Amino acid sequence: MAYISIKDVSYEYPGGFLAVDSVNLELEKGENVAIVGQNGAGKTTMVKMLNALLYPTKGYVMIGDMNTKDHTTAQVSRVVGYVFQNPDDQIFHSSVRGEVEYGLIKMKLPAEQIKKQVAFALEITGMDIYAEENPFNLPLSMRKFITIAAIVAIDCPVMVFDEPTAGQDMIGNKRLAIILEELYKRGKTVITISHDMEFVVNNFSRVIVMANKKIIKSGAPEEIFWDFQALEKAMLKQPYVSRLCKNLDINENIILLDQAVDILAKTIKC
């Protein structure tokens, strides 16, 4: 049986709007997987019901052995961290510490595990440097990393990041392919959303695609992205070392640079 299931959910809210039809997903403890898919999708919208931010109109989520109709957001939470795509709709604290360790204490959990947990958290994702300063005299892409330390704190099982790269540059994204790497390493099941397709190919081992409140498709990357269909129904792009290989009729299956590198030299040389 899958550590994650998502049996024919539904999901409406109030005043009558579908958001999410009849999804059927399974997931194995560990997996680290990327959810792809236009606004509107219902990306999160399922996501939120894996920890019970909301409650499924039809259908069940469980974890493990956990219906979450059975259970509060409070209970399930402890099972599933959930990062919001905006920072600020989970940031309270005045410092960045305050904010990571506040979950830990409301467990009460023993100090010296407390300060154990929050170290590597705020050493992880680069907040170890700011963790006396008022989370608002940081920038929106550090905010989000602020929210990443206080789930990765927690040490949930599953965790989920909605757009975690979005308003991220260069080395934001390689701080979060370190977090993802880390997670992945000690068993975390861990569910990304992500516009960004070159993020989504190099960190990922599963896409699950989503269109019109549904899955369309769920794969590995190199499947998904020269599966110009899916991509049409989900109006998503290949990741451009993707793209540059169709212009060039290399029709493989090519996903990442360094692939594109070695079938251009063997062209090369012939």
Contents of the next structure:
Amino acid sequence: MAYISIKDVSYEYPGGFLAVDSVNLELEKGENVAIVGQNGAGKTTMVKMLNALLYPTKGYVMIGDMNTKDHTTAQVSRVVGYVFQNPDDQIFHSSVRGEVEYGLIKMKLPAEQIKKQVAFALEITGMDIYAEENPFNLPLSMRKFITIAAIVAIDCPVMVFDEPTAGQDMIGNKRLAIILEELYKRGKTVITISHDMEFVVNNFSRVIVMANKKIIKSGAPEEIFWDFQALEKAMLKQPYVSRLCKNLDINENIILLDQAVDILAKTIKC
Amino acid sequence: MDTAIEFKDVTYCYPLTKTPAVKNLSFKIEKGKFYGVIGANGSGKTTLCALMRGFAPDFYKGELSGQVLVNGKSTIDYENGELALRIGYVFQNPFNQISGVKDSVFEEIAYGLENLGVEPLEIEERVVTIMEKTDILHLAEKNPFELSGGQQQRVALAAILVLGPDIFVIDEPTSQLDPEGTESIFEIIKAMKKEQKTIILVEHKVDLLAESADEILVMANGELIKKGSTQEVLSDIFLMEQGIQLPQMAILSNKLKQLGIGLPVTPITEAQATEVLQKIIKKKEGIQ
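Target state, the form predicted together with the partner chain; input state, the form predicted alone:
Now the complete complex, all chains and molecules, led by this one.
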């Protein structure tokens, strides 16, 4: 059985709005996946069910041998960390360090371990130089890294990042790529929601497409971004280099800039 | 061309800080043009916007040297609220903009017009038109704070559009939006340009700016390091060394150049790249 399984899950908000409709998904331990899809497709609602911020109104979610239904949010969130889309929904401390170590102190971990995990989280997110700063003195895009650090510090086996690429500049995106790679090396299972298709093709081996409350496709990025039916249904476009290749009748499922450069150079030179 | 905004040797420090957020800024914004502002986070883009709208120094306080002129008049000489009629300002974080005193999206968008004393019938007409344009009519009855980040961004934009000023300063309006929503915002902005509006747009999505902006301003460490036509600026590969993202097509073109394949112009958009590469490939097929 898969490490994480979402079994026939639906979620209806109080008031009757159905946000996720009969979704099935399996993730293996150590997988690093992206979720893409339109605003309102159900991405955030679905991932909130992974750490029991929400409980399915139909179906169930298993993390390892734990059915989220039988546990409190506090229990599940030790296994699955969730980084909010809006950092200001999460931040409440007056220093970056305070924010990042809060969860660990709450968990009553030994001081030495807290120190080590906080240092790692601050360093990998680049927040070490702002450790004593008030989070609200930093721009929104950097506050996002504080919230990522707070979850990385807890060192839970599964982490969910909700739109970390929103508002990031080139350096921010590079930093995110480094964080994802390091977490992957450490065997973490990471689920990332993103609207940045260039970021998605460069950093994930599996992409899950959501549209209209459902998962409509899951697969390797070169498969997803050349499946025009799925893209149209999810109102997504190919990455720019894929669009260029398509315009030039190069139909070899190109998704990366370097791949496009290689094939163009071959086409033009030989 | 007429000048809408002019910066004359502007340096500005927020209160209690010694390092200026922006320094030595001197440039002109011409009426009816669409300007993209790019640069790393923390490079001074939002402060630049706040100076144009007069929030700095009027609201944020702090220390301003030099002058920011809007329609020829210094921002500090404008009476309370007068500048709000000249410049529409869309905040980066819609949370900072949405009033919090109105229970529905419709009322939120009507709020500014109400304060200006516009006739109720005209308010309704203008609000409905803008809501259609920004595709939020179906949200009319909802509470602004119950919307998703992307929907809030559209409400924030609509609330300013409805006021109909001549100059728009828009700070990262698409950061929370999906690709489709992002393109629809760019469509709205292009339509505003057709109505002779002056637009200053802070945006990280350079590939979209490449398709639509007239000029680009590049900020780095509080300074304006480059200003020029979109084609000129976004094809300047040296900007990448300073942490500035360039369009995918410009990067691709540069990499081809390194492999000995020089293109007659550096394309910055998909359409340009398609055209120039198609020609080269066809020519080659002709030779064979």
